[in-house]
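Only one chain comes next, encoded as structure tokens, the form predicted on its own.
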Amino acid sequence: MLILRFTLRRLLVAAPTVLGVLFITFMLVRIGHQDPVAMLAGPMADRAMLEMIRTQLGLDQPLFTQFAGYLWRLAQGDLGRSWQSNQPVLHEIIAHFPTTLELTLLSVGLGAIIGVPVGLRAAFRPNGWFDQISRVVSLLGFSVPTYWMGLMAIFIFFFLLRLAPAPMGRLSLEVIAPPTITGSLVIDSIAAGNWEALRSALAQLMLPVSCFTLIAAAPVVKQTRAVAIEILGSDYIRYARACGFSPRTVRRIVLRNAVAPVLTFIGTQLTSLLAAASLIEFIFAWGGLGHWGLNAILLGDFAAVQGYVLTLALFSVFVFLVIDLLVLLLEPRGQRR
């Protein structure tokens, strides 16, 4: 019963946050620059012809009119058509969502199986090597460009060295691609059995993976040393070191507080790497939801992008409703409100 509670409030929360992303994208999307009409007429096109398309459109409505027969739309389950395939948005978010949450998922927990570790580790011996070292790393983590470091890995282990195939999708052009079941060129690979398009997808998601881990463990060790080392110098901590706990004891108590909060900020890293997920796609030609909606940006695809935003928003409120879960679970303290 708390749970239900607890879940019904977060939603209830959320919900003027989500219409709020919504008005704003609509209203930005609507008041730029770019002009849809134009790019679908073509050159040659009159102004009768543009006057045509912007009625078919609805764009001859004033922007509130727009904006509610768009929400009228969305509640019955219709986020519109995209104007440059001419395919449902829905259909479009569907077929390319997995592929990004195949590689985000990836990283960020082998971000987070690499980061957690390594800032509990620096936490324990502050100002040591280690230390030292994981500090400078993680500095580098966030401070080279997304895009660099995904072109550098590219010249280096591609072209120089030869030790990943040619950064052309997710499957090399040679391999017969699996049944889709779901979405997931690995899941349905070993799904249908089909081994030489497993190493192959595997082989392909090798750099885009190595980058995009690099890029979440980053933030991941510098909270998890700066959450660790408050733990440390916490009075319950003095008071465990002074009835002689062992070190082994000690920490699998700053570990134990530590959960809540770092947890917590990696659902803030999935989120956002879900976001920033387009520029790694648009390198290795990757074709996920990020690759589709930053296509959709630059072509001013209104109702592509709105559907891209709604997709990340939804996204975000879902991680943060399973992250607030699981530490309503983990937290006891939580539990007694």
Second form
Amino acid sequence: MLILRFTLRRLLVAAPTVLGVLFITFMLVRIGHQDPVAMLAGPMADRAMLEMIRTQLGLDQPLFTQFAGYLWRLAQGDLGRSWQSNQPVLHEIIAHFPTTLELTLLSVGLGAIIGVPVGLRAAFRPNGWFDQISRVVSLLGFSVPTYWMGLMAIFIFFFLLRLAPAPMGRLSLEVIAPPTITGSLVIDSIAAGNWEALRSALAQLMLPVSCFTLIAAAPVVKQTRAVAIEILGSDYIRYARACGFSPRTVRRIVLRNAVAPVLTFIGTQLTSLLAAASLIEFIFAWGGLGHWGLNAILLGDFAAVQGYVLTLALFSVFVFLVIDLLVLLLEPRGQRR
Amino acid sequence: MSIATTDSAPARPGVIGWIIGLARRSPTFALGFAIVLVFAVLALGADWLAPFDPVQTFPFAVLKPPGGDFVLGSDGNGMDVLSRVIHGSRYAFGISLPAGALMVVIGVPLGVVAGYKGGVTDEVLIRILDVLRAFPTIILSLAVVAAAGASLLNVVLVIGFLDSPIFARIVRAEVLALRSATFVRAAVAVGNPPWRVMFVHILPNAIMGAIAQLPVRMSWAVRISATLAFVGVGVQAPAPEWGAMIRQGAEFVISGEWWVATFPGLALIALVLGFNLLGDGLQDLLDPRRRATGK
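Can you now output the form predicted together with the partner chain? The one shown was the form predicted on its own.
Entire complex below, previous chain first.
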């Protein structure tokens, strides 16, 4: 009951944000120097024809009416048609999303599994050797551009060492893909019992996931360390130490109290990582949502760009909501409000 | 002129003295400052320091490996990679400096006004910040620059605008804490108009966090502008911009000509690292609380 009420309240608070998000994505197409009408009509169109298309698209209406129309179509699940594939944008997004989600969640998960213990360990001995090393590595994770890391990984592990498969998509060309169920090749090949496809899919995942994990782990290390240091300086930890608890127990108390802030932080990171995924996908010819969205941006495929940006923004609003709920469950203190 | 004669005094006046003082207290700051300084020198002296013209082609020296005449090799057009990397620092500063200025000019006043006035102004600002936070910066700037046209000016404007909310947020928090301080109430009581209270009395006390954040956001600007160029929406190819150079080198990586993409990337990392260290160092120095906890 409490959770339901909390969810409803959070949804109400999120509503203006969603409206703002919708307005920005709506305006995105209209700030352009390119005229969508001219692009649709092609170079052969005369003025009367341009006017006709403009009226057809409703672009001669006042901005507010256009926005209302955009919202109305969205409510019906109509995100427009991508002109590069001539498919409804919504179908394209649904088809491409699981691919990106597989890559991102795998990397973020690994990044958290590596990042949290490293950050904790660094915090327990600030300025010790472990802290210094983890600081340098995470600083590199911050500074190295995603795409450059991908290129270097390809050079070293594909060209020099021949350890990784060619960076061309999610599956080797010689392998038959399993039937699509969830859209995640790993899960689908397990479901189909297609072990060869599973092996190929995992091999293809190896390089992009390693690069992506490093990028995802760096901020987690930094944040976990900062949070843990703050907790270690708190009165309740001093009390726990004064009670004579073993360092092991003290660490467990720190970990328990660090969970909520670290989780919140990872949630806020998820959006920007989903965006960073587009660059990783670009390098490894991955063909997920990020790759598709990036192509749409480059080609000026307006409806697809709108759909892509909207998906990312709404996903982040959704993640914030889920994280808030999780924190509420984890932190009894928050439930009293 | 008397400033020059006080050279041996422990604390030198002026900006240079301030920087030397900071560098003494924080090695992080010193290292970051040194790196940024090196790139600033490269950018200013690129015409004299670069061995070749960055866009001059040598048709008989295409994709030469590092060593010999071309210290860092030559690219697919037969241009000298070293000269192009050196000239690339011009683009890095040429974008990050005005973008950084824009972030401060837009973000700081917004933060001051919202924090001081409160009420509807504040509410509206917070809402806008929430909306912008939902978008990943990279994709939003990509989409906006692609839609508005890939010019240097547009890249600067987009980065400056999209990052200014961060400054508004930092300054707002500081102002909020200072709003009912005694010195502010005294300033109001003696009859200062609101703008004077905000910008003469509060602002100087609320700006430190923003100053420490500036190098970090400038490193972001360097990264984003390079990303834009790498994807192909920012600065366009023959121009010696690091991201554009990595893009040119990307096709050769798979066949083993690694140097075209590697060196501009290393330069980019070094400058981004420099800005970040500078920011980290400043934060340690300007925030007494962080200093006390031993980082």
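Numbering follows the first chain given and starts at 1. On a predicted model such as this, the values are computed, not experimentally measured, just so you know. We call the rigid core whatever largest set of C-alpha positions still superposes within 1.5 Å between the two forms.
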- Superpose on the rigid core, then tell me if the C-alpha of residue 282 is displaced by 2 angstroms or more between these two forms. no
